[in-house]
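Form predicted alone, single chain, as structure tokens, below.
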Amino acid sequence: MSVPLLRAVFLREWAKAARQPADLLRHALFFVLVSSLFPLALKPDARALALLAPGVLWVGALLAVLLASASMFQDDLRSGWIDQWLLASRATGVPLALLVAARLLAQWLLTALPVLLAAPLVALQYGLAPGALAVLMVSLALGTAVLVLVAGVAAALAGGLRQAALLVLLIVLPLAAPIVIFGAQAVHAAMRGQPAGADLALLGALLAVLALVCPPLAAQGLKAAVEA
């Protein structure tokens, strides 16, 4: 019974996105605009652009994914969808944390995938080598997943409050600093011809830990928001 229920939660988000495809393009467009403004403001120096590339691309991706995820549970709480989750969880015995995990997975795919598809095109402006670009893509995939997990917990805790999206941004932005540091350092190491495995391993370990911790925490936050 758990698999059909999880599939229904996951596919609902894709159905909503299919009805509003402009939202998917908006995330990628925001990332492209933010990342493309920096080269226009600098001298056409290839070395300077390459030096700035990891940090600029990472900050652009972080903001695009975070802005898209800051209010991920607000509409569901307003419409009573989270109440249906609670009823379905009690009726089937499926933990609410698993339903939240399916929702977070869909959120990552819908918000980070457009950014990841646009990243190679934006990286051309900075002259990233193929090896550095490959490391950038892996680090962005891991880092954006970590970011969605953290944003999911913050969005669940702030779901019943006014200005919840702003509160989520204030909570998550300081916590996102290590993600940006590890991701940018991995790309810088690849640009220097050095191994980037240590920083990528740190991102992977962080993702593994938060994948276990964040769904139950977000589930508790949603229960509190429904009962409040």
Contents of the next structure:
Amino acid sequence: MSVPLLRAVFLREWAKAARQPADLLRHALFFVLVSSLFPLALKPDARALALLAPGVLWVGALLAVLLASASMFQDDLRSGWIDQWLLASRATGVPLALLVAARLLAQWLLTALPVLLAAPLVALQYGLAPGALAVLMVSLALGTAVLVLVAGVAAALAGGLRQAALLVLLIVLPLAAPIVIFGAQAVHAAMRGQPAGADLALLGALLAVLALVCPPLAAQGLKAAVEA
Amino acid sequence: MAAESLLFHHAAPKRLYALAGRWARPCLWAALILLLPGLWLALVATPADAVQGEGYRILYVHVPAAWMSMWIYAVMAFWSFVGLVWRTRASHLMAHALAPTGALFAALSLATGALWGKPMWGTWWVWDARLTTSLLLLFIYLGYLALLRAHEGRASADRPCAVLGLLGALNLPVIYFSVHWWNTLHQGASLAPGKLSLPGATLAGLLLMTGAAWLWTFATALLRVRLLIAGREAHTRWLHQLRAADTAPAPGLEAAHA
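Structure of the form predicted together with its partner chain (previous: the form predicted alone):
The complete assembly is shown below, putting the previous chain first.
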């Protein structure tokens, strides 16, 4: 009973994205543009770029994914799609948190994958070695997943309010600090030729904890937003 | 069981309003009573530090403020949890009432830390683990207050703010253990069970100042929760009767309670 429902929630986002494929590229483009601004603002010699690369790539990717996810539930709340979620979860007994989890998974695939695909291009600009690039990709994959989870909760909390997107940014950015620290540290370590396993493991641990905590919290927020 | 029934007895806004009215002023006086000897110990009785001179005395504000900023968040998270699980309106209001005081203490700990850091470390700010996480705690408070304000005092703020409070509480352990994770400039905790590295008078002053900060927090939170209840329940009859009784001469009070 629960699988068709979750698949429907998941596939709707894919269908929406397939109708507007250019929207997916926009976030990746934003990421490339922001990362390309930094060498222009500084002297682009190889040493400075190598020092900057992990931080700039990480913050650029973080902002791109966050901007894409900030008003995740806004249209769905207005159109009544979330009310349908509540009704469906009540009728079938599938917890609302599972529907939210399916939605967040779709959100991660649709917003983080384009950014991940653009990352090698930007890494080329910064002269990242292949080993460091591999670590960057893994850390971005884990870190953006954590970010989408936290942004999902914030988007549910701010749902239906004025200036919701800005509010989501204000809420998520301080909470995202550990993600940036661990992610950038992993890339720094890989660039120095040291093992990056510890930081990647911490990112994985964050993902494991938040994957359990965030969907129920977001479901609470959506319920409150529907009732308000 | 007794504690639980006491908690839920005061979960009704009307009873909490009365309770807050009774306790706010005594808490304020008690805070003053602890503050005066605390200040005397801090500024007069304790000797100047051998290394840091007179400058170290800002410790008596800095440390309580830093403790309070973390403790208040923990208390907020507790009330948020209670409010989410038992759907008690008063718990949400307590969390809302505590948030501005917590943000104030977080800002105070950062400001006093900067004032202390300039003569001792030679810089206002370093990207040390503890400083950074204190700054993040302030940002989390501000995000909470922004979400609270966006609801403009309506009851729809309750559950979203509680969820955010719990999410932010996940950050508290990171703050506490940050010193151990990234070992940098900031000194480790001086007060730990079984290991005291402070002389008696300094410790007594610190504890008095901390007690004063706690009582002041109680007082401001209770006063603020009264205002929040008055705003939220403005349409109710009990509040109108109470207000009328407050402005009318004394016998009116008896009539309102009857």
